[in-house]
Structure formats: structure tokens, C-alpha cells
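Single chain ahead, written as C-alpha cells, the form predicted on its own.
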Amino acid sequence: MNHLVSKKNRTLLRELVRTDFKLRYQGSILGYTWSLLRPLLMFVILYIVFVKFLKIGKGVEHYPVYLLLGIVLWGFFTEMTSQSLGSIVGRGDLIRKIKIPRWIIVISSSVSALINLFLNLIIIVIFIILNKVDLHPSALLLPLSLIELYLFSLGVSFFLAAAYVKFRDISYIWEVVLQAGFYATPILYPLTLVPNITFQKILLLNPIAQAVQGARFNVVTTQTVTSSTLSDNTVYILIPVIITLVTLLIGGLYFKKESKYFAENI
């Protein structure tokens, strides 16, 4: 019987990480692409402004291929809590008309993110080559911050999801909470540029900080800074790893709790 469940579950997961792509590029020219573009698109913005102009990432090896692989990751961040945000709402005839499992829309809008996400890599791999990027078997250790980065937008999601139907200006929020993020954590500019040791051990407290980082470190040059790179403290290294599966936990619960009521108060 739980294998039949199961076997619905991932035929309802596909449909409707199916059908949300399609009416996410609905109408759009390029379609599909966009999902490429635009990282590109930011790239290239932020890399003639930031670089060119005002010379923040010199001295940086690599640069290009540090500067995009943040953007993409700091974006599949983005599109993943955002997508998530407004698709129980999104779903509500669904959900109003059919007895499905409510997590499971939520877990569409990350697989969405995801597919995008992979998508990212392949013109990161592209960037590599042409940078001429020497990889060393660390590489293999990229995983462990997708795996790190996801779960806690996973939790970010779930409890996102579950304010929305109540908070309608929970978007609002959302978008500021977007817009400060993305400039306290280390994205645009090297981690060296903070002064303060301290300053900078408590940006890597961010589970986010602590990815982007990590996959820079294992992927394009060992010369930036980590959590453990900056301290030997196995406590302070493990705080982020520790703030994401509690943020996990807490949007897991919290979704769970509010489920029972999405009908009525979608």
C-alpha cells in the first residue's frame, strides 16, 4: 500500500513540476532559456560594474567563475523560497478539489528550482574551461554544499508557504529580506574585503555564506575564506550545518501544523 502511495506521490510530483514550467515560460519567447539568461544576464551586469569599475574582485583568482558560481547559487536560493512562497495559495483550486498530500506542491516549486539549478552548473563547467580553472578531487566535495543549501531553502519554503496563506504581505517582506541578504552575504564581493576577523566569522554563520563559500573553496580556488579557514573550532564550523536542519525542523512543523486549514483559508 505505501509503495502504491509512493508511486502516486512521484506521478503527482512530476505532473506538477511539469506543468509549472510550462506556465512559468508561458508566452515567453526564448522560454526555457531564461532560465540560463538571466544569471548571465546579472552576471555580466554586476561584473562591469563591480569589477571593471570599481575593482572589487582583483587579486582574486578566477574571478569570473567565482563571481557567477555565487550568483547562481544565491539565485537558486532566491527562486526556490520565492517560487515556493505563493504555491499553496497558487494551488488552491487543487487543494480545494482533490485530497493530496500539501507538502508535495511545495517539494514541485524546490524540484522546479532544482532543475534549474543543474542547468546553472552546466554553463559554470562551460566557465571553467574557458578560465582555465585547475580542478582538484575537492570538486567532488560540491555536493555537500548544494546538499547544505537546499535543505535550509527547503525549511525557508516550508514555513514561507505556510505564513503566506495567512500573511499575504509575508511577499513583501520576502523581498526586502531578498534584497539585504544578498549584500550581507558574500555574493558580489570576497570575503577579505571585511576587515574584522570577527565580522567575517559571523557572515559564515549564514548556511547560505557557508555553501557559496565551500563549493568556491572546493571548486575554483582554495584561496577563499571558510568557516574553516578561519577557525579550527569543529562547534563554530558546525553552527550553520546546526542552523539549517532546525530551520528544516521548524518550517517542517510549522507547515505540518497550518496544512490542516490551507482550504479554508486559501
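The term rigid core refers to the maximal set of C-alpha atoms that superpose within 1.5 Å between the two forms. Numbering follows the first chain given and starts at 1. Given the structure is predicted, the values throughout are model-derived calculations rather than measurements. What changes on going to the form predicted in complex with its partner chain:
- With a cut-off of 2 Å and the rigid core superposed, Leu40 has a Cα displacement that reaches or exceeds the cut-off between the two forms.
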Given for the second form:
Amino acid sequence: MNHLVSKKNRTLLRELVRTDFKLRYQGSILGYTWSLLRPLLMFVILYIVFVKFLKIGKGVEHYPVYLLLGIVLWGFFTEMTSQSLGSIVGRGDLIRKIKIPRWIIVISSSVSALINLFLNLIIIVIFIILNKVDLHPSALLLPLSLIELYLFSLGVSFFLAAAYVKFRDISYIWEVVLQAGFYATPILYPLTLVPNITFQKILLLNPIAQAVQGARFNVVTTQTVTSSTLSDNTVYILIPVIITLVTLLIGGLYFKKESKYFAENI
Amino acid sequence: MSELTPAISVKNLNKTFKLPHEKTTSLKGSLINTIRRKKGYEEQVALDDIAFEVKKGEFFGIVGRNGSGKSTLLKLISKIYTPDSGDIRVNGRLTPFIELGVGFNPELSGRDNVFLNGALLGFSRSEMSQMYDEIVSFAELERFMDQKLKNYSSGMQVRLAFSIAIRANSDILVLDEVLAVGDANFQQKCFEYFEKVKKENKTIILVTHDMGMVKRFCDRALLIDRSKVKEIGTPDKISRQYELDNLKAASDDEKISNTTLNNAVELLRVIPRSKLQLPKSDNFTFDIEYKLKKSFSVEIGLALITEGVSVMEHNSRDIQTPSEAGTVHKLTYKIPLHNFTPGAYKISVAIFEKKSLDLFGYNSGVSSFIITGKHEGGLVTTRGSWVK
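To complete the pair, please output the form predicted in complex with its partner chain; the form predicted on its own was given just before.
Okay, now the whole complex, with that chain kicking things off.
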């Protein structure tokens, strides 16, 4: 990891990300516009379904923005992990023929996902303005949630990318896990819909849940239930952070160990 | 780093591959194998206790037959594979070329591919921008750079890839037989490039089975055979050993396969009586054995072939050639070698109907031998003299 800053690796990372982006909107007439248009259209649909018809979030202030922020952050986790999962196998031709740091490939997937996240956040800003959300200085804490989310996603990504080289079942398993995770994380529903406080506490042990709720609390509405509104216990609040760091460590070490044999196992 | 430090030093290098029986890239497969205590793979030794050193500025060849382990060795040196045990020390920046145009993407434009490939080779964007025009003009592709790579012919792609590759400014270059592709004109460019880097005193490792290249460029070479270092030495020595090994292997496993017989001939083969490697002061003697299904007047023809050229031909017109059906006949032939230049020679024999000269069967290039000695170039030993 210590070479991340070397000029050579930065150039390589930039080229890989650039390639990724160029290929993504290959042959479409609107091209890059899609990276903004796609989330925008998605949001409009979600808005109509959840705000006009389902009305789940009636009690939540600025529910549309609240919902969209959750969807965007969850979407980032899904996109980053799914893309990283196949990234090593997908770049098999490079890995078998050239010596580049293997982790750059996973990082480049993550950067692509990050770029999309920021584009989505731009759209969110539009919705924030439309919904007349009062932005507090606490909104400046948003990066903390994003960092937690990114590090957790990165740990998972490293693990998945390395495991997928050996076990191709992982992609199917991961699809199921993501589905389950979507409902186990308070994305669509406000956490207050969960009747039992203990359940709420358990759900918030999930680093993604902590990041999402934290972001909502700081940016959208202080009505959001977060780890710290549920408990004063610092240890409880820190558990998701610890899970994040442990995941990153295990994922990183597993990737490092396996990466020696990528070239022959792919 | 002193001049005496070897550019590459390899010690006790071992590599074994686990080859899955049926590709167990599924959890279920690997679980079942664990439960049954069955290894889901077979072990195959790819490299066995390899050791050698490459000096700074040396042009070093690695040769070996297919499957001998030379590509594995190349990938280990390039740090693409990880050794099981042993030590590989590389002093300096090393760039491997296992293949030209690694990472080329058919959906991107030529220009984008240049920058991508350059980044993979370790160039920064500004370095690439500086070299870009040179790369394009060397590849003679000025008009095509904004087209997608998929619309390039394969020749154009190779030219572009090569044009980038030769900018690599490493101390050590590792070249696989990447350069065997392309037309004569392209190969000429490659050879010029080889000459150039050789002059620049870069360390080069060339993996090949073209003995011509080994003799032409290498200072030393390593012969790898069945996962082991068989010999390290001068290009002449190595290429002779390699050719000899090849001859032996060829005569082991395809005695019959290069033989074509029609229904009147049952057997036609060459059996050497001399050693397969001998100096030009010797004679090479061999037997021709044949067996006919029906009797007809027979003529045997033979030819000696080197570097694809038939350099000596002879027939059995002057002798009584036995032609009864049903028994194996044997003719013995002796060639004095003093007029031949050192190198590898193949023997072809053919069987004809004597009057019509219709071909009834032939056995070409299956048996061969090597004339040892210093190769002075050319196919004949006759030399002219300078007229004063």
C-alpha cells in the first residue's frame, strides 16, 4: 500500500479509471450525461412510488431527500462491491502478462464507484434545494460517514475480489447477501418503524447503517435515529467503526496473501 | 551498485503448479474434495532447482522446447508468478514483454490505447504526451489514431504496440517470443531494435526457440529441459545441444508420422549407424530399410537438407536395388562430411518406380544429425580468395 502515492501508480490508476469511464458509456448518444441523468430518473421514480403512493416516511421531515440519500449511499456500496468482485478476474489478461500492483485494480473499481457517488450527491443537492432543507453546519460532517462507508466497502471489495478468483460461487452468494442487506439496513424505512429498541440497536451495528443514518442526521434531519441517539455508550457507538477497520484489515490481508497466486489461478 | 553485481541472480528456484482435475472453482467442489480427503488437483513441477546469473549488459537467451518451463521462468523473473521456494534478485528496473499490447482495448481509440498501454508499462502521462508523436509516426498510423482499435488490422495493432514497447527505458528488458509475429519488414524493425539495445548495454533476457536469434544476438544462453537447467553456455554450444535434443525427441516420437507410403510399400525408414553428433572429419553412415508389398523395380532417392535447402541429393540408380516383396531390404549409405558446414542436417528418403519415377513413398526429415565445429556462415565450405 505504501506505493499508492508513487507517480507511476497514480498514472496507472488514472488511466484505468479513465478507461473504465470511457467504456461505460460507449456508443450511447448522450454519453457522460447518463451518469447524471440515470440517477436523476431513478430518483424521480422512487420519489413518485415512495412519497406519493406508499407514504412510508410520513413522519420523517424531508423524507424524499432522506430516502434518496440512503439509496445513493447503499447504491454506492452495491456498485463498488459488485464491480470489485469481478475486477481481478476481469483483468485477468493484465494480471497474467504484466507486473502491476494487483490492488490498483480494486482501487480503480472503487474510484469509479466514488466518482459515481459524487455525481449522485450533486443530484441530491438539487433535491435538497427543491425540498428547502435547512442545511446546518453539521452537514460538514458528511465526509466522516462517507469515509466509514468507503473503508468498509473497500475491505469487503478486497475480500470479494480475491475470493472470486478461486470460488466463482461468490458472485451468486453476494447477490443474495446484497438483497438481504438492503432490507436489513434502514434504507427504505425509517428506523422508527422497527418496533423494538433492541432490534434498532442491532440494526445499527452495521457500519453501512451507521454511515447512512449519520449522513441523514447531519445533512437532512436531526430526527434521524443514529447510534448516538439510541445509546450513550461509547463502546456501542464505536462497534461499527471497529467492524469497519477489522473488515478492512482482514480483506486487505486476505487479498495480499492471495494476490501472489492470482496469475496462475485465474 | 557495482558493475559486478549481476543484473539478475536466481538461486534454487522451484515452482510447482496445482492443476485442478476438473476445475474446482466452486465452493461445493472444494468442500466435497475436502470431505472426501481427496486432492482436487494434480501437482506438476514446472521448475526444479533453477540457478543462474545474468550479468549487467548481457544479452541472455533462455531456450527450451515447448513445456520445458521457460515461460514459467520468465513469469517468475518478471514477478508475475510467485516462486514456491528459492531466490530471485533483480537489480534495476525490469520491464517484461510477455505479449505486445497488453491491456489494449478494442473499444477504445488508438490514442486512448497508447496512453493506457503506456501507463501499464510505467510511463507517466506527461512522458507519454512527449513521446506520443514519435510513437505514432514510428508505427505509421497517423491517420488512424482516432479510430477504435477494433477497426485496426492485426498488423497495425502489432505495430502500435511495438512502437510503444520500444520506448521502455528500463535497465532490464525481458522479451518473450513476442517478436515472432509480423511480416518480414516488421521483424527487420525488431532486429534493428535488438541491435540498438544491445549497443546501449542494456541487460536483455530473450526467451525463444529460434536458434538463429540466439546465435545472432545472445552473449550467453541457458537451455532448460524438463524443468531443469540442462546447460548454460555460449550460443553455439546451447543451440547445438538444443538442436540435438530436438532431433532425438523428433526421432523418438514421430518415426512413422512423417512417412507417407502408397499401398505397394509397407516400410521405409532411416536408421543412423553413426553418432548423431560428429565432426566434419567423420563420415555419417546410415541404413535405409524398406519392405515392399509387391515386387516392382525400385529406385531409392535420398537428400540431405539443412536450413530448408536440399544440399545433396543422390539415388540408387547405379546399384542393384533389391525389389522382392515381403522381406525387409537394407541399403547402407555413407557420407563424408568434410565438404559440409557445421549445423543440423536432416535426411529424406523416397522410393520410386524405376522407369516411370512415380513416387511410391517418402520419409522426410525424420532422421537427422549434427555436424559440430565452428559455424563460419554459408552452406558450403568452399571459400574464394582475394585476387591481388
